[in-house]
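What follows is a single chain, given as C-alpha cells, in the form predicted on its own.
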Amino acid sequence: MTGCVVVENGVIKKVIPRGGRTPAHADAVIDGKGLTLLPAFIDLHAHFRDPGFPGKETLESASLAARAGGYATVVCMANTKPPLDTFEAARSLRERSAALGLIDLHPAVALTKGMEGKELSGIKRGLMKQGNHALSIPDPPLLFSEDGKDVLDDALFLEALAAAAQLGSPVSCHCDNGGVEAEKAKQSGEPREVWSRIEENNATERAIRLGSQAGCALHIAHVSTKEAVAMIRDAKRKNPRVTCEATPHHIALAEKTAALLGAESFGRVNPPLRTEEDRRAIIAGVAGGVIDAIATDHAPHAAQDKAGGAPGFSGLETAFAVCCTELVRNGVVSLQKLSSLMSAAPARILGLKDRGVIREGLRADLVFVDTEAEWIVEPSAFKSRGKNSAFAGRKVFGKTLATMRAQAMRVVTV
C-alpha cells in the first residue's frame, strides 16, 4: 500500500492509507516516495565480539553496522572475553548499548558458566530471582545460547533445557556435537564436508529430542544441511515449540564458493557452505515456512585471524541486499514475505510484542529500502571492523538507506 506513517514518541501513532487525510504539523517530515518502509530487521544471532576482542569488533562498531543494515534489535552471542554466563554481564552491555542508542541490544545468556560445559550458568540463579523485577534487562534474559560449541553433556544440557523452559525463554542451539559418528570420520581422514554433515545432522537430532524432553522452546542456529531440514520439518508437525533459522549465506552460496574464497581461510564458516543441493534444500525449507527467520551470524574477524582459519562471515550490512537478490528478485517469495522473515517471525521468537510490523501502537523501529537499487559490495566501507565478507565484488539488488529506531519526536513519513 501507499500512504503515511505518523510516529509520536516513539510510537506508531498512525498508519494513513493513500488519499487519506494526512496531519498538518509534525517536527519532521520524510518523504520517501519511491522506496519502501519496513519494519526494521530483528537479527536472532550476531557475534558483537565485545567485551574481549576489539580487534574484530566493538560494541560501537557492531551497532552502527547494525543500524546501517536496517536491524533496530539484535541478539548477541554470549562466546564474548569473558563470556556472558550471568545476566548481570548481559544487564552491563546491555546499559552500555542503550547509552549508545544506536539498537536495541539483547545479550544472550550461556547455559554454562565459563561456556565450559561442566555447570549450570546463571540460569539457575535465574530460577532463584523468578518474579525480581530488579534487573533492567529482561528477566530472564529473551535467549540462552551456548552458541560456538555444544553442551557435550546429555544430563546437563537437558538441565539447561529444562532451567530455561522454567524460565520461559527459548534455547538457541549451535549444532555441531556428531559423537563417536563424527570422531571416526575426522580420524579416518574423512573431509570437513563429510564429519561437519555428521555433527550437524547428529546434533540437530539431540537438540530436537532433549528439547522436546524439557518442555523448551528449541531454536535451531544456521540450519545448512537437507537432512537438518528434513529433521526439523518432522519435529515441527510433533512440537510447534521447534524453531530455526537460515542465514543469507547458506541461502545464496555454496561450496564452489567457499573453495574459491579459500576453504580453509576466507571461505570457511560453521557450519560450512554446503553442496548446490543442500542450498536448495534451505531456499525451498523458506519458501515453504520450514525455516522461521533469516538471522545473520555476523562473525566479524581481524585479516589475519581470518586468513589464518577463523570461521564466519561479517553479514549486517548486506543480509537485507543478499536476500532480497537471492529470494525476491528470483520469485522465491515476496517482499512481504521477507520482512516477515527478518522482522515479525524474529520478533514471535523472542516474545517481543511490541515489534516487527507496522502497526499502529507498535514501536517505531523502521527502515526505508530501495528494492531496485544496485550496488556492488565493498567491505572496505563497512560500518564493521569485520571486513570478511563471502559476498565481496558481488552485485547484489536491495538498499537499506535509513534505519529509524524509536524516534522521540512526531515524524510523518510519506
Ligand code: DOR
The other form holds:
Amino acid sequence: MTGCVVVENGVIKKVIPRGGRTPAHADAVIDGKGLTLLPAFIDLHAHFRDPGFPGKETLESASLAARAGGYATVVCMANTKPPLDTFEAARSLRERSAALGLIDLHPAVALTKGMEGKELSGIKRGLMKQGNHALSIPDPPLLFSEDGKDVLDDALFLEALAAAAQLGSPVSCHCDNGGVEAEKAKQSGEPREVWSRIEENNATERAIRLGSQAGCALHIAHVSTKEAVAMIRDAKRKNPRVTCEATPHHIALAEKTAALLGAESFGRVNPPLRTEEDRRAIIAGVAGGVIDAIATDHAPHAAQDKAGGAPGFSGLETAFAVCCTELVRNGVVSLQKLSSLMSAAPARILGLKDRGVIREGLRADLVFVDTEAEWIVEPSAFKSRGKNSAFAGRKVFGKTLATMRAQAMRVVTV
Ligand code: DOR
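Switching forms now, from the form predicted on its own to the form predicted together with the ligand, please provide the structure.
What follows is the whole complex; the chain from before opens it.
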C-alpha cells in the first residue's frame, strides 16, 4: 500500500491510504518512502538447535536471523537435545525467547517421548488437562511435529493425531519415512533420488489418510515431489483441513545445483533438491493454490557437519529474496500473493487471528522491504551461525530492511 499506518501500543490503530489525513502528532515517524510495508513474515518451520547444538545455532542467533529475514513469528521444530517433547519444555523455551524480545517464538512439541516413536509425548498430559483443569500444564502448542522422524507405528501415530485433534492444534508431517517399500529400495542399492521419492510419496499418502481418519488439521511440510503435489491437491478436495508448505530452496533449485554443491555434503537437504519437473510442479502448486504457505525449513549447520553430510540449509535470511526473485520477478505470483504465502496463510494455519495482514486492530508486526534491491547472497554476513546457504554467491532481488514487532512500537509509518 501507499499511505500511512498508525501504530499505538503495538497494535495497528489506523490504516490511512495516500491522500488521507495523517495524525498531527506521533512519538516517532518512520519514513518508508519508496519501500513497501508488508505484514512481518511467519515461519511455520525452522530449526533453532536450542537446546543442544550451540555450534550450529542458538536461540539468540536464530532469532536475530529471523528478524533480519523479516520474520516476527516463528515455529521452531522439536529436534533439539533433549527433544522438545513436553508442553513445559516448549513453554520454557518460549519464555527464554520472550526475554530476548526479538521474535514471537512458538516451539512445536514432538508427538512421542524423546522422539523415539514408542509412547506419546506430553501431548497425553495435555489431554489430561482438558479433563482436569486443576493440573498446571501450559496451553497446547500451536503445532505438533515429530520432525523428520515421523511416527512409524500406525496405531501410535493415529493416537497422536487424535490427541492433536482434541487439543485443536495442527500436526506438521515431514513425510520422510516411506515404510517397507522405501526401505527395500534403499537396501537394494537404488540411488537416493529413487528411494527418497518413494519415502516422501508413501509418507504423504499415509499422513493424509491417517490425519483424515483422526479428524485433525494436517499440515504437510516441505513438499518436493510432483506426485505429492498431486496427492495434496486431491486430498484438499475431500478434506479442507489438509494444508502444505514449500520451501524457497525447492522452489528455486533442482538436483543440478545439489550436484554442483556436493549432493552428499553442501547440497544435501531433506527432502532432496529434485528434478526440474518436480520444481515446476511446486511452482505450479504455488500459482494454483495447492501450496498454502512458504516455510524456510531453516536448518543451520556448522561447516564441518555440512561437509560430513548434515542435511539442510540456513534459510531465514534469504527466503524473501529468493521467493521475490523466483516467484514475483518471474511473474508466477504478485507481491501481494507472496506476502500472503509468507504471512496470512501461516497465521491461518496456526490459528493466529491477531496477525498476518495489515489491518486495524491487529498486531503491528511489520516489515519494510525493497523489492527492487539487487544483492549477492553472502553467508558470512548472516546473523545465523549456519552459513550453509545453497544460494551463496547468487544474485537475488528483494531485501528485507527492517522488521518491527508489536511490543516495542509507538510510531507512525509513512
Ligand atoms: O534437511 C533438513 N534438515 N530437513 C529437515 O527437515 C530437518 C533439517 C535438520 O534438522 O537439519
